[in-house]
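As structure tokens, one chain now follows by itself in the form predicted alone.
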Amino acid sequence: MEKEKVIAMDGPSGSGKSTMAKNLADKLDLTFIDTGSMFRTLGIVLDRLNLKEGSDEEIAQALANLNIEYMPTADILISVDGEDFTDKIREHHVSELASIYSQKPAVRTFLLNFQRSLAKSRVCVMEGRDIGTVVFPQAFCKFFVTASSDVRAQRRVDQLKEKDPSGTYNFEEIKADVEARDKKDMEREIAPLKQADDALLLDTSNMSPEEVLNKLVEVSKAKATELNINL
């Protein structure tokens, strides 16, 4: 079966895969697609519509009426009906909304089609939780990025402090949130978080950003060369 021209990067919440995927895309001059931003955005939108307990049909109907755009401009990562969600999706409580609504079949079907359409005309780096297993099972290069829950919780604290230095953040609470999110993602019925059989496991707990990027570039180029894919 022909390989899909996608570098898939999966991993748990807070593993740093978004930053790594973006750095890799920048280094190789490829399109970066942050699928987590899409689930977070739809989590906010659907929650505004009070659809947490809505049927799949109701959710599908709501999604059908949305105009979602990914990177419509250089300054906007994602928008819906003209509203910029770039900053809104980074608020801490949105992780829970994304986890809740990502379990809805209508949401996953909607974003599966949307994500595949984005990758049709270009080689891209796409990150998420089921890219290498469900969205692009024939991706030519796959990574599963992880780190210890302590490291991921501290990264989240640092991210929140950078956004709001005056805020108070409880490390243990954030760590508990990270571990609870892992459990939900791994145990959900639809597209659970797991490492694809042909994905390279990369634990970044004790790696510098430079070491991670060098490894990603090395493996991606080797896979592309092996399959005659131009990067």
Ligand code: DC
Given for the second form:
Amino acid sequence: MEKEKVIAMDGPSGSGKSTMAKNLADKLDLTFIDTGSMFRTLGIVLDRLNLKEGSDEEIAQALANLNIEYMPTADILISVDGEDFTDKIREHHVSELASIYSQKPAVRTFLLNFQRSLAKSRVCVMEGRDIGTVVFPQAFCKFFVTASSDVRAQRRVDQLKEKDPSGTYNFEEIKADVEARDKKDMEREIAPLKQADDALLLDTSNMSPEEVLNKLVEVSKAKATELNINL
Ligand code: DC
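Moving on from the form predicted alone, please list the structure of the form predicted in complex with this ligand.
Below, the chain from earlier opens the complete complex, with every other chain and molecule after it.
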């Protein structure tokens, strides 16, 4: 079967895969696509419509009326009906909304089609949970990025401290949060977080960002050459 011109980068939250996918896309001059931002955006939009308990039909109908745009301008990551969600999706409570609504079949189907349409016209590095398994099972290059929950919780604490240096953060609570979210992502029925059989596992717990980027570039280029894909 023909390979798709996508580099799939999956893994749990806090594994650093967003930064890595972005660095890789910059290095190879490809488009970076952050699918978590889409689940976060729809989490907010659907919650405003009070659809937490909504049926699949109700959710599908609500989604059919939305005009969702990914990177409509250089400054906007994602918008819906002209409203910019770039900053709103990074608020703390949105993680929970994204996690809840990402379990709805109608949401996953809608975003599956949206993500596939984005990759039609360009080679991209797409980052998420199910890119190599469900969205692009024929992606020519797949990575599964992870790190220990201690390392991921510490990265989260560092991020929060950078945003608000005067805040106090409980490491154990944050670690429990990270582990609970992994469990939910791995145990959900549709498109759970799972390493694709043909994905390269990259544990970044003891790797510097430079080491990770070098490895990603090396493997992507080798795969592209092997499969005659022009990056
Ligand atoms: O990567 P993130 O933390 O921004 O993702 C937010 C939520 O969306 C998270 O609970 C997992 C979910 N998600 C998903 O189910 N599938 C994806 N491809 C990307 C994110």
